[in-house]
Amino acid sequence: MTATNDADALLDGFWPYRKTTESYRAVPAEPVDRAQLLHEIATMAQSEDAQGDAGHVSGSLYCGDHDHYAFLGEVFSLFSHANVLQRDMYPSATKFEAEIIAMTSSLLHGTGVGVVTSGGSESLITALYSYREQARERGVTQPNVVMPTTAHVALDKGAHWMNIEVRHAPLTDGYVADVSAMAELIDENTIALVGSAANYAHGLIDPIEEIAALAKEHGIGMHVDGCLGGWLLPWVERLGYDVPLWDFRVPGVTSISADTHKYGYALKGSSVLLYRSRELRKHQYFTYPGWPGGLYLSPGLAGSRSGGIIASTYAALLATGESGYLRAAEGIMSTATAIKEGIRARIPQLEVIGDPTFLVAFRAPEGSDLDIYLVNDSLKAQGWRMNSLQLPPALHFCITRPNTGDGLAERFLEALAAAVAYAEEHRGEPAQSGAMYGFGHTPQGHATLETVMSGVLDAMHDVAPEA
């Protein structure tokens, strides 16, 4: 293949519609026919959903039920135009939002205090902001937060924006937070500790009880990042699986984030940030009584928000119900257990990281020369989309409802065994897969320079080059 063909293929990979659809660089002079637009957009959606509908995608698609999506879309459309900042016009938003918070709090044994956010990142960053503001009351001007290296990177992003020092603690041999190491990092400027239930990389639950006890001992907050597991682990526990305590039943836990748009089966993006007390929650509020435009009050970062997301999230929780969540959790855990046990019993070239529940991470054992990214190359070629990890190199399969079909676990194990054989056959060759969050199936990876990563972000916001 020539250099020109290589470049063309790269562009087609990033902008796959550049040769089949028109790229608009300005508003068209005349309206585009609505039927034509709908057909074009629906064609994209159907094409992009195919892999996920087959159950071959890790995470990302948590529900997979298109009838459910259509129902939520109907609810969304009723309030898509509504701005919930204007509660006098749309008081239903108060009902929806308050009851979403109440249902999430009940599930996590909370006090009913919380807020609805646009997703996990906003929940985590907002919690960090609240702890920073709380610490200002005791004179902290150079705040730091202590968390394990596996804590979600959105916390690092928020800390970067708010000038909070992040102190990363190492992991134990079991790949969970090393509480002793965390203790060594605490000082008078520490505003909070963080633990995950479960973490994104390996699907493991940090020793929340120990971290919370440490936070309580030092008189500081403790946030549990339950964005991933918050709406699944409670049902898993009810099914009889061994789940360590991690929610508000643990003294010392002062806030929890849980994404309703993951295992709550709501539309993207919605999350709930819960607090143990109203006193802590008030630190995230912004009120400004002296603006010429009137009295301004906002619960968080967002101003105008569409009522569609809040209404459809409310509908998702009610339409699924306890029995629906338990059925989904049972299927997810059956599949995850089969994959976890299958890797351990049948694929000795790989090892499962720690003792996961619903998300199974696996790597080549230490000292092995097996390239896990070559394994991913083969899985991708076979139609599977895993998430690539780094430090150490690994892959994970986050099991969701679309992955629970009959025989899917067995098909994956067969594909994985074939992928390991491929990696062994091509040992020493450069892999095409890497470990970029949200781009686990692309050539970029661990060695990607920040300038190149910025270039990728630039490309995401550029119109497709002309074909």
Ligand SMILES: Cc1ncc(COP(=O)(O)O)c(C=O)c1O
Contents of the next structure:
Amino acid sequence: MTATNDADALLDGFWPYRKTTESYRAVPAEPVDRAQLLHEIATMAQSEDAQGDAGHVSGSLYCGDHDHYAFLGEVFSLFSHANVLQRDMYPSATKFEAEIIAMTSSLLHGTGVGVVTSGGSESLITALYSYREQARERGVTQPNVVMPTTAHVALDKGAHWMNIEVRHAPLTDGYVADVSAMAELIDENTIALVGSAANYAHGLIDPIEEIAALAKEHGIGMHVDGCLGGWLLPWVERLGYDVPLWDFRVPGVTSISADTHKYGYALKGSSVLLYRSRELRKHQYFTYPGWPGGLYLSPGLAGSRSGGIIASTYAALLATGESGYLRAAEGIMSTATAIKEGIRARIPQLEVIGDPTFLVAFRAPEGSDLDIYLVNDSLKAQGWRMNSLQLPPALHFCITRPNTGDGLAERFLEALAAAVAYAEEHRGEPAQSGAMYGFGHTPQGHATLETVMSGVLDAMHDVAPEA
Ligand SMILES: Cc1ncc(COP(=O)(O)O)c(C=O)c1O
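Pass me the form predicted in complex with the ligand as well; I've looked at the form predicted on its own already.
First the chain shown before, then all remaining chains and molecules of the complex.
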């Protein structure tokens, strides 16, 4: 391939529609025909959904039932245009939102106090803000938060925005938060501790009871990131699986985030942030009685919000019901267990990280020269989309409803075994999916990667270059 072809292929990869659709750089002079628009957009949606619908994608798509999506779309459309900031016009939003919070709280043994946010990141960042403000009342002006390295990166983002120092504690050999290392990092400026149930990287539940006890001992709060597991683990526990206590039953847990747009099977754009007390929640409220625009009050980051997402989230929880959640959890756990046990029993070249529930992370064992990113190259070529991890290099398969089809675990294990054989045959060759990771582990590599990653973000906001 010539350099020009390489560049062309790269652009096509990033902007796959640049040669088949018009790229608009300004509003068209005349309206585009609705039927044509719908056809074009539906074509993109169908082709982009295909891999996930086949059950070959890790995480990301949690429900996979297009009837459910269509129903939620119908509900969404009833309120999509409504701005629920105007509660006098849309009191239904108060009902929907309060009941979403109540249902989430009852699942997690909470006190009924919470807010609905736009997603996991907003829930985490908002919690961090509340703890910062709580600590400000006792005079903390240089706040820090203590969390394991595996805590979700949205917390690092929020801390960066809000000038909060993040103190990362290492993991134990079992890949969960090292609580004694966390204890060492706490000082009088620590605003809160964080643990995950379960964490994104390895799907493991941190020792929440121990972290919460530590928080209590220091008179500070503890946030549990249940964004991923919050709407799944309670059902898994009810099915009789061994799930350690991690929710409000644990004294010392003062807030929990649980994403309805993940295992709650709602449309994208909703999460619940629960607090143990109204006092903690009030830190995120904003009221400004002196604004010329009127008396302004707002519970969180967003101003105008679409009523569609609140109504459809409400409908998702009700239309699934306990029996629906239990059935889904059963399928997820039997697939995850088959994959976890299958790797342990049949693929000795790989090691499952820790003892996960619904998300299985695996790596080449310490000392092995098997390149896990070569394994990923082959899985990709076979049509499977895993999530790549680093520190240590690993992959994970977060099992969701679309992955629970008959025989899927077996087909995946066969693909994985073939991928390991591929990696063994190509030992020493550079892996396509790992190039960037290797590069990042030196200070210069880090700086260069940051530049490249910012460039990618720029590109994500640019119209496709001319074909
Ligand atoms: C454990 C955990 N926390 C937080 C998040 C962030 O959620 P969101 O992508 O909805 O902002 C994720 C996303 O996967 C997650 O797995």
